[in-house]
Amino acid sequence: MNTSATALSLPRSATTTPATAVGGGWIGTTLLALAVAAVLGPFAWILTASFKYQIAIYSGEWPFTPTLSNYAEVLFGRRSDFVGNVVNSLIVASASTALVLVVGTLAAYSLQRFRWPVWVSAGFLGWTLVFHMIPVMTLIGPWYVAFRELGLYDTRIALILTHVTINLPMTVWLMRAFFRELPPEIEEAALVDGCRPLEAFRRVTLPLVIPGLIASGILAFIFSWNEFPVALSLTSRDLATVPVAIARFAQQYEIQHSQMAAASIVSTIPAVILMALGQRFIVRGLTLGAVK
């Protein structure tokens, strides 16, 4: 009698059968596998196509004889300037990321720590949010006219300035969130110890928000690296970036699928390396902050 009463008084979670748990785990595993396949499937197809001859792609040959000729043609071919396009992307993405971190970090710190009127801070943050929602295609026309008048058309400076403008709202909002989580008493203690405001910001505040700087820098670099419409409209063949160079493999009478796939794989290498290194530093920074 007591045993029956105890069984009836148990909650439903305690009386769940192993079959139900196994069924729930099977459904979750299946959904996860489908999600992974949806993400990695296109990349696997591009990776496979980069080792195929053009005729093997057209005929759907499988299995196929792998070749490195596509990578050789993309990187060392006489008619290919893809290496120069990679250099252009590295310069533009690195310079724009450095500028956007400096400007965005100082702007976020000012909005969070200084006593601005509410309408100033709210208006600035609201405008950055609205600007971030504006399609980039609507800004290309005015930028094209402005840079033509200033003599900056078809220069890396034009691309750097536009990429800074595009990524600045995101950086301001991200860095402001990190500064908001940082207690102001830390800086006040540094000021009491004799530090000047700029010295306290450089020696105390910035080291504590390094995870935010790394996260913002990684996102800004990747967005600048992958940006296509602005680079297509404001540069010629000599200063084209990687996305524009990849798109040019689709010519008027022929689409070079194999070489396009090889160029796409090569273009992912810097972003993958940056993400791997950045993830390690972010986890380390968050762990040290939690310990402190």
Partner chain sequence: MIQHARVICTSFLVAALGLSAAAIAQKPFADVGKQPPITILIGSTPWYPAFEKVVGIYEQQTGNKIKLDVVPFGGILEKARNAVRSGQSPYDLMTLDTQWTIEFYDGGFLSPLKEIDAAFELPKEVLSYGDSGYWNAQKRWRTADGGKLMAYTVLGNVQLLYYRGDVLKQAGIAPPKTWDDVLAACAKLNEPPKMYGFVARGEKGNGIRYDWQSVMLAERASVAKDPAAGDYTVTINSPQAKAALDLYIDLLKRCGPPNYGSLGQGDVIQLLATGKAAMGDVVTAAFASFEDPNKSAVVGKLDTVALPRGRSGANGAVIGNWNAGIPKNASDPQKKAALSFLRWFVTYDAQHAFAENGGIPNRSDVFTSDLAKQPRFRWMPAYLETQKFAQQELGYAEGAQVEQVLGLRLNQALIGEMSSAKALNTAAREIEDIFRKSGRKTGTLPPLPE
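The term rigid core refers to the most C-alpha atoms you can superpose between the two forms while keeping them within 1.5 Å. This structure is a prediction, so every number in the text was calculated from the model and none was measured. Positions refer to the first chain, counted from 1. First, how it differs from the form predicted in complex with its partner chain.
- After superposition on the rigid core, displacement of the C-alpha of residue 228 between these two forms stays below 2 Å.
- Once both forms are fitted on their core, the CA shift for residue 244 between these two forms remains under 2 Å.
- The rigid-core alignment places the CA of residue 48 2 Å or more apart between these two forms.
Any chance you could show the form predicted in complex with its partner chain after that form predicted on its own?
A single chain, with no partners or molecules, comes next.
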């Protein structure tokens, strides 16, 4: 979770960080405190709601008698597949994130570094953007048909592939922005020093865009984690993901807020842990790769 673990940052005493140059001071601290409070406020509300009975939520009761029944219902309820849903989501989100990082980063690098004809680069980037603009609801029908024809309906592969596709535009654009800020001489130095192009990319270029990789990775993970319509359409109950499961609490006549809150909390924890592990993996893998 801590980027100061990246080799990019320095012992604090040695230099100023980008932002101590601008931020800092009591105004910054106050703003930060306000922001954290604003973010955490509703989240704290969700947390307390997860320990409340529905009626206590309804009537905005405070203080309230806490109960673990919502968690019990979500985790161990006879009708609950929630643990399975979380596992599904973890698999789909981490696999699609890993894939989209590989595919997207390579594509972004290729577009930024190699001289492609304009129709290729502009065409590809433009297409990704236009695709990103399309309301997903209009895409689902054809996807459903295609995956059913391929026998991939109700498999994780179908879901992972679509999530990679959905997240690819943002990954490519974001990574391109980071590659753009890298001076090409550093890679050239690596080539002269004895790297093959792919080696230079992995040992020198990638470690320098770790912040970008982490941001793209977190975003891809979260978007996959929260993606609802495709996950709903391409899977059935056994492979349902967290958002589909949580949407089940929004019933026709009532929203089961207490269980929804508990489910939201339960699903947040593994996601945060996995993101932290993923970051560490990226940082470690790339910095070690550069040194060894």
